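Only one chain is shown below, in structure tokens, and it's the form predicted alone.
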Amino acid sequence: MISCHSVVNLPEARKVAIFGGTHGNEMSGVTLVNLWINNGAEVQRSGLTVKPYITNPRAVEKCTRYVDTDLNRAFTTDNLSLPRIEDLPYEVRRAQEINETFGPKGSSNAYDQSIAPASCSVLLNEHPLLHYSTSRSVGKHPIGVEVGPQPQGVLRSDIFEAMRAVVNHGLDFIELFNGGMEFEPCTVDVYRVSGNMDYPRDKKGNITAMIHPNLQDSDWVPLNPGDPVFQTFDGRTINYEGESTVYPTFINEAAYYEKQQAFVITRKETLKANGIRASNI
């Protein structure tokens, strides 16, 4: 836990990439980035180079999550170091191109921030000492913005506007930081990933129960021992058997069926953060 009694000097952020279409059927990010590619005035800020970018155009054309493999898992060291040949899966070649444009990953030349498809809840599942293969990991200081749950291949105005607001607030923050505003120490409630919960299955791997109606659409709502989590096809309730209260998220996420994941289990923590200011002020 970080002490909150000091102010840290950090370098200015000067290059920002806004990624959309990493998953081609998440329409809010795709639509916003295309909007800003055609007219970027809304996202431009003083002293910043802001580049909206469609990361997986073939998946966007097909309105599918991906073509060959999940682009948001493709930015591994092994993939990025492979020879550039046509036989590679499309998303691996795309990861190499994106890394070349906005990276190289982990270098001082990388773009300062990547924002991708908003919940104001902070999901703590990454650490600078660990290796991640998401599209935003190319950025020097990556931030992922997830608005949802949203139906795949469908554009909803509430999700579109929420994502638009979050990205613009992020750009406003960077502009104020670069301009010399000092941000005071604070505390932040975060949700640290502690595991995943799969659906009940039979011996052949087939799902035998659904998300319970009480749990559906209850992301970030406390889940207590004994609370309903699944409902079998004959109407029987299966309760949560954990030993303490947790906070589920990505509940019944369509894209996670292939990952055998009914929801992500998180635990709530409060972190203390230093104040920050630009190092050249």
Second form
Number of protein chains: 2
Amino acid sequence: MISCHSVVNLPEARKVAIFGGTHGNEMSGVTLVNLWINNGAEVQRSGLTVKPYITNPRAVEKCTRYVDTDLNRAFTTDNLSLPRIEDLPYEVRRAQEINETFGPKGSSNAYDQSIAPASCSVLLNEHPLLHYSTSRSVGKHPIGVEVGPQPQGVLRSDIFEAMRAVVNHGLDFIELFNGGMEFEPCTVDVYRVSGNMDYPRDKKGNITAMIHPNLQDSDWVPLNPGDPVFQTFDGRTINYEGESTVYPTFINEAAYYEKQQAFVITRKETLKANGIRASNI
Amino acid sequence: MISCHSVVNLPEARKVAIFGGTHGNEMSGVTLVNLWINNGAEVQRSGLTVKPYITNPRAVEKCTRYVDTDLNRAFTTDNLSLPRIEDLPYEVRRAQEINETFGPKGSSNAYDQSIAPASCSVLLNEHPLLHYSTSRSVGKHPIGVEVGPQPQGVLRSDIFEAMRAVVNHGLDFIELFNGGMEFEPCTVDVYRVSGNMDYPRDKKGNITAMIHPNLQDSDWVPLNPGDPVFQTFDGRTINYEGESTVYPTFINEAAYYEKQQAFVITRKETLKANGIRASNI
Ligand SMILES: [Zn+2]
Ligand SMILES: [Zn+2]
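Other form of same protein, the form predicted together with another copy of the chain, not the form predicted alone:
Let's see the whole complex now, leading with the same chain.
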């Protein structure tokens, strides 16, 4: 029986990788990691090895999402076990190199955390593709930090400073945990991904509508059945036909047109977390 | 002596080109022009030949600003007089083709208007590069329509509908003018480009600061001496050191990092316009 003050013992975390530039045109992560590579004082914590690292340097150089293929879908078991030859797509080779340096995936030697640049809303995504083939998936306890929306290739000070604060809080947490602090049981609101919505398209696959002005810039705002979601080029409104309230996010993301995704549909849940403390204190 | 009701006679305009996709990731122009290529009814006007046209189809296909070089700087006399060989950068070849179809530049045969997708503020830019080497420069009376800010690769319904309205108003104006309507003298507020401001950089050329939160999203808002403009990565504020009030625009544009431009500095002026009517009515 679990009491309401149950506390779980977990091993300490000693090695933290901070990944930036998995997508080369997402400027907060790129800029922060480059800053910390030049001067790591801000992210050092006692008893921790912290390694800031640019995962896709060629995409960063070109300020594009990727060079050959999406690095954040490249860490599949298949890719990681391919022979290392020059002919492989650039990002597949990088995935192999990163897995060797920070993994290997699933091994006890792997980095404990890899933090890859989310709003402070917790997005719970158990889709296998995102669970198992992102760059952060090489770590034992991967956390993705996504702060936005921020246009591709643009650095906004509000987004940059929010991401910086989140990463620093994460490191503070690990330091306190390693130092023996006990964290009380708590509840946390999460947004569980339940699907995604494509743009309306014609027979040739061309989009025929845009995100409706009421939905634009309304990430995490409740969307109710019958609320407008799209506006067609000929001026009609298309409403949400779902059966219950959902919470859309990643609304009108430039990078997701190619993934045929106008927005991600999430549902709000409250999860209970056990209390935790480090096991070897 | 010019009276306050002076009216100037000007020739009618008969051929209008609507250019979209000069930068392949600017989605309003791309989408509108493709829409009008499929169905031109919305942009037809009596007595006018209107031709919607994608100027940089390869960049549109890849959803990038350009393939080899900026098409909007490619229409130089030098480029247009180069022999047409396969080895030329893609955009230089396109500039030659477009000049042949819609120009040639400076000839009486050239299209009267080429409208290339500015806010409704009038930006007066007499910089030779923009004056003479943009794609719209092939027309006799080029007008650039820029509506934003809108992230690269993203189509926002508010921006899209504003651009659509501006282009339709422009066509209505030409139709009325051709039909003999006399337009009264008026005054118009313009923002004359007086320079541009680069990001603060270190000796290696890397930027060391971001647009200050007070300036971000404040296009066309007066910037006074002493107002904050940048925030450095180590938290210092850099203030505007100019001597008089200016009006910044194109603030923190993704495409302008490579042009070393954090924002464009303009000054507000009021210009007087003569009345006009068509000469051969
Ligand atoms: Zn990303
Ligand atoms: Zn442009």
